[in-house]
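Coming up is one lone chain in structure tokens, specifically the form predicted alone.
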Amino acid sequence: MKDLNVFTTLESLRERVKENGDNSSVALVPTMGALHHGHLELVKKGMSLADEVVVSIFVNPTQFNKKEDLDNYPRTLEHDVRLLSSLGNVIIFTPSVNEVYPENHCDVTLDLGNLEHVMEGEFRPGHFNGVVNVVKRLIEMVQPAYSLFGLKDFQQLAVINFMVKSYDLDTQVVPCDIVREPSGFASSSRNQRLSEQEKFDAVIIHKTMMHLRDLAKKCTPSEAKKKAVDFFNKGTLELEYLTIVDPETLMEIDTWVPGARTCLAAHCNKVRLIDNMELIASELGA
């Protein structure tokens, strides 16, 4: 890329960051590209926290369970650069696989406990090991004061928080609210693979979660889950899982707790979609 703010090597990135002085702070927004307005909100938040914002664009091969998903992941670098340039002076880091994982790189294996055995961990074995390795590596490369992640990947955020604490990484993890379309459909890079009809069909995800919010006021978690699954199945998507969990442990709950959250995954034809929502249940807790 000809844009002066696009860097492909760690050496060139660090030279650019140093231009602002040794005392300048950096916020990191790790992405796999195919950016949308949800990503821009992360960048804006980063701008409010730090002197510089680094957006990494790297399709990490180690977190894909299926080669087909890796091959089909949208890659739109020119569009991404234009989008980020609209926000001003954003530093864009687009490393190669060899730059992120050089020959002397040693993968880490972190015992995530229950976090890697439920929800995404159950249906995508090994996925979070890939996430841990790439995020740890990017944080070590960029050395940000702040690292920003969206709440749409709720379980991933829990994993990253656990990883940062486990390795005592010197960065503050900043969770950012889910950005949604007017329909309630969560913004996601995978949405680019959906037709307009499929986007319409996928709104059942948001409708189901909103239905669960109402159910949480009058049903037990198990009753609410059953009714929510029945509601979801009136649509055309294929449900992979729907669960109501404790926000800290991610374990499925039998009684309501403050901040109880529903998480779900579903397939819209060949595109796998995930979403989550905090349920209005805090007044029903202890």
Ligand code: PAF
The other form holds:
Amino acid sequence: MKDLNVFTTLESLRERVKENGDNSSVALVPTMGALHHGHLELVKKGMSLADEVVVSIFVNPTQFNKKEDLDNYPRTLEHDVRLLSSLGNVIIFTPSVNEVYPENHCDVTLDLGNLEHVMEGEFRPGHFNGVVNVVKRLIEMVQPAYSLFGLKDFQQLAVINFMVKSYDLDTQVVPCDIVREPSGFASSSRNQRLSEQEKFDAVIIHKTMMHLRDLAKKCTPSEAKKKAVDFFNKGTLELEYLTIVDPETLMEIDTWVPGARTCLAAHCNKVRLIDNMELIASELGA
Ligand code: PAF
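Now that we've seen the form predicted alone, could you pull up the form predicted together with the named molecule?
Okay, now the whole complex, with that chain kicking things off.
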């Protein structure tokens, strides 16, 4: 049996982390559970950076703007623990709502500027304020040298970078690539709610983004967007937004810039899916 640790209280987590001595470094992988290959890649990256990896599993109620979404969010703790144990010595933190938000906890309200008004912000009011608060709290609880997040939630990553700088938190935010199935479909906890047919239909998301990559070589962003939306609408999913943005400001662009990215959200029947892809190589070649 591999050494596997599950902790529910901050006190017991701190005791465990202390066992390695004051100089050992910690990488934090914040999750809401329902783990998939994408999460495992984050954990592996964390293992390559730090002495210990803490994976938090906490379905944060304050970032759901629809109660139905919170109620339907998959909770698969046993499966998650098994998956993590396959990676070796991972510390798992599964705090209760009261542990994360004790009575004396005060929420912060951070002005995220444009970051909270575009894309997800427009369609999920209050969502990023919930994310800011829970990630800030988790970082303060775990005190990680590294905090790892997937590029799949591109806007979330931008918000977290902004939050970490704003509060001068002592952690390095490490972005990790999107993990895709061979079809191109991005790994996500929400995929568990899709039938095989729906997964097949949802591949239109990846196809559209690949099509956009080609269009980026020959059209302006607005022409490319129009053609991409037409292409997407040949499938059966319902598009919520498709946008081509500057990677820093997340503002829609009308001329191509390095790192230009498309971000989209669509409904596959009852499941809302998001994805994104870099369309023009960034200067650093990332
Ligand atoms: O990306 C997620 O799973 C969540 O938004 C996060 C970062 C764990 C905060 O609850």
